[in-house]
Structures are given as structure tokens and as C-alpha cells.
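Next up: a single chain in C-alpha cells, the form predicted alone.
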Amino acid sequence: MNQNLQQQTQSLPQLKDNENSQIKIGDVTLKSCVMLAPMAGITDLPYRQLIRRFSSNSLLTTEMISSEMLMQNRKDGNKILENLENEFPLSYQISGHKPHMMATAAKKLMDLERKPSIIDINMGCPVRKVVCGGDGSALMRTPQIACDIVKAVKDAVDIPVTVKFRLGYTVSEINFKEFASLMQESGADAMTIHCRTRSQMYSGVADWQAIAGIKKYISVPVYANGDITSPQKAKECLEITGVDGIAIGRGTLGSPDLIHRIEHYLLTGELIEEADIQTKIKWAKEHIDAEVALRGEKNAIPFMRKFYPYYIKGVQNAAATRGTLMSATDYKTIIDELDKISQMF
């Protein structure tokens, strides 16, 4: 892990505290009323110091961590189930479609020299290959598997379990309500829903009007995901919603500073610009340090490929400085890359 980018979450700007912004999941008392949402390949250990590196409060999300790959002990596993200390509160999301082996999953995430301060179970993902298995999106089909599953998990730990779910698995099967209300029956301490069906997948636009209200009937703690992108349109989708928090995931891309914003935005009134192209490419090379840190130059390189058209937005000729970042093979090409960039500015 980068020792630099760590170093610099230790000295955090301190917000007041507002009660307004906190949240109670079972026993886990949160100072933030925003959320890091997981996203699979993207909130690994060094994305998630970056975050952290902003925001002191926030709950931070790990990816979507198999339970059939926990249970395999593959060395490739060992990765994924990382943490460090200032990244608490942290909720390890995991994956699957069967009780006892979801129950077996979390057990084992407890046995963690740092364990989670929340576990949440992925209902949500939409990914055909996630779907075709029965996980994700697809239990909200099942919602009796989706309650024993919850049930399960809830009577292997001691710490609150949460669950992440849709409005629905098409627009002809909106189910959100029923659903919200059988996980809340089953045990869940709050629940996070993404404002788009499966169908949709990350196209159109977040419904944020359809959750509007469900606070009347689900008394735990509720977070709205989707299309939160800035400190405006996360107040304006509070005020829509009506909900307790609020979940961010792609909005981070490219600006990891995002959610520290957006809670300064929340408690003051105050809007802090977004970073310069300058600023935002220093972010880029402090990441890859970061990821050749944990995985190796030679994994961190391919990897990082999905991030860089979000560091670079808005840079002329972007196309052509996105193929030469996506087609180099080693460290230095990338960083002398995004010099010229930030040369340029």
C-alpha cells in the first residue's frame, strides 16, 4: 500500500458534527449521512484510501466479494479482504444465493484481524454472469431465498447486516416495496436501493421519485443510490426521496473528493469547487502507486486501464491521450503520459 496516499488520511479535515446527518445501523453509529456504494473492480483497498483520504465519516463499502470465492480460499481472495485501520466504519459487501454458504462467508469475514463494522449482502449487481447464477439482481425474483439468506447471515454474526437491492428486475416487475418490507421483516438493519431497475443496468435515468415516501413503512435506516454526481443532486435527491443517506458509487469516478463535498455541501450550504485537470491527474498517479503497491506493476497496469478516461475528462484531444494511457504496458509510459497532460494546463 502506497505510504504516501496513507499518510495523507491521517491528517482529515474535521467536520462538525450535525445530528441531522447521522445514521444508526444496529449498534454502528455513523457521523455521515452519505455512503462509498461498492462497485466490483472498482472499490478495492487503494480506491477506498483515496476516498478516505477526503472524507473522515462516510461509510466506506469494499467490492462485491463472492461467497463461493471466499469459500475456495483462493490466493487471489487474499487481496480483495484488505483493510486498514482509518478505513473504519467499513462494510464488507458480499455476494450469493445460498444461506448457509452466505452465512459461512460472513463468518468467516469475522475472523478478520480487522472485522467489518457492517456486512452487506448484494442484491443489486446486474451483470448477466452475477444474474445467470441466481445472485444480484436475481433474488429479488426469489424473495423467499432473499429473506432465508438474510436470516442466515443475521443469526452468524454479531454486527449489523445490511442489503443492497433494485427497484426492481424489470419495469414490468417492480417489486421494491414487498421487498424493503420482507428485508426489514428478515433482519436487515438498513438497505440501500438503486433507483433503476436490472434491465436498465447504469442506462437512463435514477427514478428517485419512485422511492419517494417508503420512509412511511420502513423504519431502518434507507439510502438512495443513482445519478448522484454532485452536492446539488444529492440534496435535491434527499429532498425528492425523503430517505435517510445517501449511497455513491460512479459519481466518485475521477473525483474521490466527491463525497467529502457533498457532506460540506449538506452541512454548510457551502459548494467547494471541483478539482482543476492538474490536481485530478495527481490523484491518477497517486492511484497507480497505490494499486502497483498491492498488485504488482504488471497486474496494477491492466487494471487501472477503467480509470483513466475519468481522470482525464474534459483534456483536448482526450481519445488520443486515453488510447496511448489503455494500450501502455509499464509504469513509466503512463506517468510521463500524464505529465504531458498536466504540462499542458
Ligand SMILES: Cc1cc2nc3c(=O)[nH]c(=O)nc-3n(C[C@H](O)[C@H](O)[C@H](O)COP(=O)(O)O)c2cc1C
Second form
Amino acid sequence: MNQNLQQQTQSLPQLKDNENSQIKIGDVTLKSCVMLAPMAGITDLPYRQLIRRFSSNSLLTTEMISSEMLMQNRKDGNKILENLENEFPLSYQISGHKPHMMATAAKKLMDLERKPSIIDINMGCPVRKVVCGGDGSALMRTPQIACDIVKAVKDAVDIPVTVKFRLGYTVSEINFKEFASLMQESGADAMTIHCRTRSQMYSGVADWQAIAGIKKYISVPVYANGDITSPQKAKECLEITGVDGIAIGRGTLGSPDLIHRIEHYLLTGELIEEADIQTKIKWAKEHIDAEVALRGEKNAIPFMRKFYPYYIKGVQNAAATRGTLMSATDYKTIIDELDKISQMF
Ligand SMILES: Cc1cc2nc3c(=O)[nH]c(=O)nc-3n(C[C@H](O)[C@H](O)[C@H](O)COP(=O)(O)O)c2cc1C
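Beyond the form predicted alone, can we have the form predicted together with the named molecule?
Entire complex below, previous chain first.
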């Protein structure tokens, strides 16, 4: 740890012990209060493996899996369902708006060789195509259907069921308080709240303050989510909201060790320095290799493009490099370019 970071650490209040870090969701005990937030097209098996390498206790989450796709037994669904033993505790997130279909989808997941630890229900996705079908955050406008989904999924499986939603649909429809109570009454074992409305999509700043006080009336674990990008922000978010845990999404891009660094900081008050560029490039290469192994080179090369800007963030004059990485169509060009950057430092 460098001198600067050490000084910052000493001026911050220290946690007494790890009393705040255990969370019980139904009969699943988590030894960490930090979880990976689900991200479609991101939190696949290779990505979760990268996170797990650093954090052995955090709750990991799959990408959103459409209940309709699960019903159709589509071939492209197989990859999204794959898991490895070391990933557990692992939550599978499903989406949809038909209670019976969601229940059947959840049951199907129970047939996996290694069944989920938890089923999470997506009630927060803001994407137009999703909400137009009545799924994702559209469910915040149809709370009765949302309740029926939770009850149906609870009846269908014998593992904990959680929900993830937003503050409301629009700023004039903020209903997370009533919604959270309804979810709890319907049997939800925990909930994650992305502190934005649907109409904000991902813009503006997540309003952690909005959910402060929620633990006065919600007894199941609550996770705060949105804009937690550093150990200090994680602590600040927990302090402001007073909730049980935090879910981290985009902050992990290019920083698969972030959840570990947060966990360490919450437990010890010590900051672990962010990785240098060589290390990040090493992670990027390992990520590519794992995606090639999962999807084959043809699919993995375009799939990986969204990740490069994060792995090479902070590289001076990175435009040309980024251009090469984004346009490359073969594995060797990408690895050579990454090696070139690594050697510059
Ligand atoms: C690319 C991308 C994909 C996402 N996919 C999902 C998803 O499948 N299910 C879900 O509940 N939320 C999804 N989210 C939302 C995140 O889980 C999280 O709520 C949001 O990004 C705010 O948290 P953050 O600031 O830590 O990223 C997605 C977000 C991004 C950026």
C-alpha cells in the first residue's frame, strides 16, 4: 500500500469486526455483504470466474435469463446457464411477466446439475423492448402482477427468491417503498434496489439517500445498488442507506478485483491499491481466453469489444489502441496490441 493510501485509511473510521458483513437470505448464509449485480452480456461464466478469483464469498449473479427463452429450450440458452462449482453462492436472475411461466422457468433451473443458490426476479430492466412486453421495470407499474410472480416462483422452488427493482418508473411514480413492502409480503427473501427510476435508465446519479430508512419497515435483507465504484463509495453508500448489503455492477468492469477490495476495506479499513495497467492487461487476456473457450473465437472477438475501454482506461493516447482492439477480427492482433500497451509501461 502506498503512503498516500495509508494516510487516507487512517483518517477513516474502522469497522469493529465483520459483524456487518454476514447476510442471511432465506436459508442461505452469505459471508459477504457485497454482491455482483447482474449485467446482461457481461456477467457470464468467464466474467464471474474473474470476480470469484478475488472474492470467494460474494454472491455472484448470472445475466438476466428470459423465462420465455427457458421455455423454448433454445440452444443459445445453454451457455447462459452454465456454472462451475466455485461460483457458489450463485443467484440466477430470470425475467418475464407471466407468473406461471416464471414459475416454470424457475423450476427448470432447479434441474441444472448444480442448481442455483437463489432465484432473482428482474423488475428493474429499463430497456424499451423489455418494458414494452411488460417485463423488467414495467412490473413496478403492475404491482399485483409483480406480487403474483413472487408468490408463484416461491411456490415452485425450495430456494430463496429475491427481487431487483428501481425507485419507480418515472420521477412522478416513485413507489419503491410500497413496492418493497409488497415484495416482502409476497415472500421475497431479499431485494436489491437500483437507486434510479426507469426513465433515468443509467443517467444521472444514483440517489442512495432515497432509500435511507427503508430498514425501518423491511426486515428481509436489502441491497443498495448504483454508482458504487470504489471501497470508499461502498462504505458511504452503506452508511447513507443503512441497508444490509451492496450490489456492484459497472464498477467491476476492468476491475474484477473491486468487490474484493471493497470487502477488504469494509472489514479492515485498509485500502488495497488499484491494479496497474500490466495487471489489467493480463486480466483482459485471461478474459479473452476464457470467452474463446466458451464461445469460440468467431463469437468471442466481437463479444469482448465492450470490455477493452475499461481494461485500458488511463492509458495515455489510447485512441489508436482502442481503435485497433475494436476493429480487430482475429485473436493474435488483439493479444499483440495488448502486449504492446503492456510493454509501454
Ligand atoms: C450492460 C448492462 C447490463 C445490465 N443487465 C442487467 C440485467 O440483466 N439484470 C438486472 O437486473 N440489471 C441489469 N443491469 C443493471 C445493473 O445490475 C445495475 O443495476 C446498474 O448498472 C447500476 O449499478 P452500477 O452503477 O453498479 O452499475 C445492467 C446494467 C448494465 C450496464
